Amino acid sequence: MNTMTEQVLTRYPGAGRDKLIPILQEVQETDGYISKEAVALIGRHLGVPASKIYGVATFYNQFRFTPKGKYHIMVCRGTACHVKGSADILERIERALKIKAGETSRDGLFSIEVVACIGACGLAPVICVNGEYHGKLTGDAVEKIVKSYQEREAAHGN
């Protein structure tokens, strides 16, 4: 069986521990996240225990463990977004859906990321959904957000 992670895995014939960056950035960027068994074959690859790849990988944030969610909620934490009151839009964004940032909820629907900025000032505090923009939050704006976008699933029946 030739995985997506195998496929990235040929594009680096006899690469060291030097590529490893590399090699998680490829296989986030076709799989969406780094799963155990993606962290298993690079390991084999190569030669480098699953320890130290997760030691590499947890050190930088760009790198998911579990998959995005349908709805993925982009939170912008800087230095605008912070001052208007992002703080609270990420905890009431949390409280809604019941789960952390970095975290996917059980359903798979919906996923929370902080980032450090997300270029638009002008509305901050923002967050993004799926690349819909919503500026200007307050804490009740944004759980009316997340609530339209549980309804929009619960109308399609998922």
Contents of the next structure:
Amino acid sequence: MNTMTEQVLTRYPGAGRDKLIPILQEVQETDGYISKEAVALIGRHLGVPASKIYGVATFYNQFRFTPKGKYHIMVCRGTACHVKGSADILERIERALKIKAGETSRDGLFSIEVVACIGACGLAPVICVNGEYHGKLTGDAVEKIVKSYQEREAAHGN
Amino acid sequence: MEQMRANGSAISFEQGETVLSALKRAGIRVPTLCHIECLPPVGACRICVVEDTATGQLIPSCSFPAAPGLSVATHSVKALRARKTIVELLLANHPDDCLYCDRNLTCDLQKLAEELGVRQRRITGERIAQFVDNSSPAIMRDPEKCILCGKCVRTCEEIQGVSALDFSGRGSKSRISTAFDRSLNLSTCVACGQCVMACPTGALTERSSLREVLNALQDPKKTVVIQHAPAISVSLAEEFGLPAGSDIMGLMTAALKKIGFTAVFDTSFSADLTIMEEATELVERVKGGGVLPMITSCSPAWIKFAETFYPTVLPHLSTCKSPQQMLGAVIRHYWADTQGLDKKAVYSVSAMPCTAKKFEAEREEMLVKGAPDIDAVLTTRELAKLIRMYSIDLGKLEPVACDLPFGERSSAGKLFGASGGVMEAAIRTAHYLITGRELENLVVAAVRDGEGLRETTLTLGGLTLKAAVVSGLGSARKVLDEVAAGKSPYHFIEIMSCPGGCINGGGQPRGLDRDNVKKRLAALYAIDAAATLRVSHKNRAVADLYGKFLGKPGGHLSHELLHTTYQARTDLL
Ligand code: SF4
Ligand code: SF4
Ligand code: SF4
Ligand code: FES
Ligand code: FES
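Structure of the form predicted in complex with its partner chain, please, following the form predicted on its own?
Then the entire complex follows, led off by the chain already shown.
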């Protein structure tokens, strides 16, 4: 994993602070998230303290600091979905999984990400789990969906 | 000097000065929250606004340049209202915890609320529950009391060069955090406490050991002793409203006796002991081709800084323990025997101007068979609290002397309280060890008075030694980069973590007022000038300790009890 970050960094020889965001974006793309190890490496490369990198990264919603779960739930918070109650949807998922947006469950199965319009406004409110879209959701419906993934896992596990 | 107007009168200012600094010189106080005098202004909190009488506009005095023709009203109704609103906004999501807060009666925010007449919660903001971080042995962080002034962030980064803390998140989720919101003990924080000095609220405090000390004092099975660092006697007075720079050594000792400490010892004694060990080590390194430059090791935040950021420099550190730990070791492993006490029955407290000393006392390197030599460390602030708790009126006490044998000290040991002091004491003794003669002029002016880098070249017998002194970890980085690169021109370097040394330590009376620090410094120099015993090697109690117990400086027992090792900490973020 470090080597992936290192590879990204080789593309930015002698870079300074101004390259922090593009580097973070590339690292997230290759690793799926921003790890502590990656921050340490980036910090050394750019001469920026880890606390600063974390500060910058948490300012933007796009970065995550834990690996994605096996089931990555993207919750649309675009305008259409917002109007149709996506705030509730998000809250129900968070409650069902006992994690917040941007986090991953301890068993590594689920993660939640908040995204802007994912281009399915006709189906608002929408979530997308590992590429599978679920539309016209209600709080109860979304809880069922989460449960179905949990059951699927339990079945596999046994 | 040019002129502007404030409250109808002319006041003078220098080119490039801010309105705030001109006002201060004119004796006009305007409150500040985010401003740090020795750093460039950021203008974040706006509590310092004054009214421009020409335009009626409010301008932040801390960042607004003074200009000829400018006329301000510092306490117009408009300015006062604005300040009050700012405080009300800051209080909107602030806990009502004053009664239970470390800063009750000393809090800048509380004081402003009182001064500006805030009498009700007019504005209520959403409060986010956050955990108190008590993971560090030295520093406690209560994020709910944070007003996001950013002073800790700037102190940690710009003065100390550590950057353990920064702003993270955004909008209403903005907070001060370490990298990855880890607890402080897993961060690069070196426990220096300078952020505590800067913080206007109770969001940053030392981790208090008062309760442990009180419990020990009540325990009939324990013999409780205390040592106090060189900087304490010239700083404690301020906590009792006495003028800065008053030396209240005798009164403080009397107070500690009254509280019930069986013995009150002076860490300046073990500063002398440190000098004997450290000067011997330096001479050995110079003559025997050891690792040079040698760097002092009495400042525990500096030690953690080296371990975290300059692991390759660790062989340059003197292996000497700090005076606190040396005295702790001889109290437990020698003094207890002389008193017929069980080692384990001695509860050893130290009063220090420092938060990092709490961290030092707990270091695994400092444990002997799993037990610490120092059981509890109190900062100057905690010491004052302890004295108040016992309702002791310093004015009604007769001064008494510290207990022997660890009460005798040279004024060289006392100088440890100031940046440059260890160097000066070491030079006095190294000169004697090498040449057999005393320095003609004991005052080594080149290393006195100041925070930035100071250097001096000494000729001792046939040896030429280059020495440097620096305080404030941020300022130390340049010197250390040279050492790490193998390009340092020096033989001996003194590094103190806090700007100005222990007199400005992170456990001292709060605030960033350097005027008080200068007065503490002057007090130390006055003590030295008036002293008859001014060199560590003439301290008879130290010589006696070597004769009766330790053997010789740098000897076997010294190495076992008075020297230590360090660890690289590259896993911290
Ligand atoms: S930080 Fe100040 S205002 Fe806040 S609870 Fe403590 S004393 Fe009161
Ligand atoms: S104690 Fe020192 S190192 Fe730690 S956060 Fe505060 S200023 Fe930074
Ligand atoms: S912790 Fe203290 S110094 Fe730091 S931002 Fe908060 S209030 Fe300011
Ligand atoms: S707003 Fe949600 S899909 Fe467009
Ligand atoms: S003190 Fe001037 S803006 Fe904070």
